[in-house]
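First, one chain by itself in structure tokens, the form predicted on its own.
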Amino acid sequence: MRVEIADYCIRCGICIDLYPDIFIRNWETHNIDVAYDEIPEKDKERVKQAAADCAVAAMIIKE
């Protein structure tokens, strides 16, 4: 599983607040980055929950 953050992300940071080990604020590009290219099995449900909690549905999950 992979997850991408869409350009229309408002960078509210809720994903970082909930899952700081998966999502990282990139101060240089002013974006939110994903810590993994491929989401580890143990974190897949957490990523799905983060996508559901996203304020603007900016997370794109690719199985």
Contents of the next structure:
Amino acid sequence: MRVEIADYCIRCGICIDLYPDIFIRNWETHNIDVAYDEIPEKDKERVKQAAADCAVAAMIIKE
Amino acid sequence: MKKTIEVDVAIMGSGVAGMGAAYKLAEKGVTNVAIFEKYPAQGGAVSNCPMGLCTTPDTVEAQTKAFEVLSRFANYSCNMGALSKLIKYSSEFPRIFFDELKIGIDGVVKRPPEDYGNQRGYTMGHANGLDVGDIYFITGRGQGHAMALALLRLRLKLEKQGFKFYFRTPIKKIIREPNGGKVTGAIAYDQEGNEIEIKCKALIVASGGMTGNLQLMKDLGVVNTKFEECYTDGGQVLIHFNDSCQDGDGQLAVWEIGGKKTGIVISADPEVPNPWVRIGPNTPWLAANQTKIITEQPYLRVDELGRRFINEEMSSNHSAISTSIVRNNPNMACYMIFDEDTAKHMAVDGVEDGYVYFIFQGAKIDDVRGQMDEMIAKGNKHVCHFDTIHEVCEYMGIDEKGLKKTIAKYNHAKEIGYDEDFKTNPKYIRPVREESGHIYCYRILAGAYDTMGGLAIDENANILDVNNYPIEGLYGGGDMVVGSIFGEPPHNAGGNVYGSMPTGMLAGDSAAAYVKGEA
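Output block for the form predicted in complex with the partner chain, input the form predicted on its own:
To see the whole picture, the full complex is given below, headed by that same chain.
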């Protein structure tokens, strides 16, 4: 599983609040970075939950 | 080669004001419009407003009462022409957000006009206008912010109509013809720093406040405190998103071409600094646990010299508390102090009047000490609890002699049933006694969503020059202009959805009329 953050992400940080070990605010680029290219098995459910909780559906999961 | 963009209208900023302007331009058929945004996405400061909006219904009774309440708030020295229009524009919210943008409604509090201006907390002029209309609690996606979703949907709708959005592309300069002539364009910079010349018939400035720019706030006297590390960008007491890009670009650009410089204040939200500890993902503006509810209770609060400074019934009136803290107290701070008996009272009886802070109705406050300890364990230096007043004063830096004198008089006011100094209703006075077993203290700073003010507009949202003449082709909306509608802005005078979007809508309507030759 991979996850991409769409450019219309509003950078609100809900995903960071939920799972700070997976989603990281990049203060240089103003983007939200994902800690992994390939999401580890143990984190897949958490990433799915973060996508479901995203304010603007900007988290795109690719299986 | 320098890039040039030619449009009928350029908008600086895509927060709720800029988007409100764009909405009105589209409605009037003006679609050759470009929106320039410093941030990577639309939304601005108000995107972190997940819970609700206020709308004054378009009835004679409601419009008249709201106008009266808000005018009185400014001692009738406000920009009444603009005020009247923004109240009217607010009546369009239900159609825009619920019918057109399909935002869900969690609940509605319908308020009869005769009740406007009568709430203990959130009285006149609150940023959300919560006191002068119907309150809609709105539903976002997942744990997200409904206003953010609304503004994304609006952006997608506008893009289909031909509106162009340029993100990470801040406008830095405004081009004005010499000798007080009209505005003809602006200069923006793309992500690589390349200059873009914008040619436009009208420019709408709606770039928000300056809470991302501590140095500018300090230079202008907006922030003046020894706790300035708490005024970081979206971190502790400034409660918009982190990394906001609200740097005062619009104010600086307008001042440079002769725009009038008005007072600037931070908008109001008294906050206990509580870095990165949050109550939940969809409420980043609130500290974890029940701190916010506790600090809105009408109990003793003093400045660092131990002096009372306000009728404590104003404890949940953000405008009153913040204005007092900033104007009267050293270091933009106050200290809420109560004892173990009061902690038990909050646990057993709950909040005063069964109501505090409009989303926490009837809460009971469990384990104040445990909640404080959790914050302290995470490194918070702004809360404490000790057995003695002496220890509290030593830890917080409060003048002990002054505080003890204040407490003696405050406790006496309860005994005699009359508060000679501040006229606080005795039912809210909770004596502070070491004999109760414990003393609690919170440091509360004047926090904010944003800064208010900096620019002045006329009744059509035309930005004024230093002599109060409108600058032709230049319009303004949002936090940077709403404050001036209320004169020298009190903290919390406007802003947010109720103030910012209507001023943006007014700017959009006026710019549309101007470019169509109908002004």
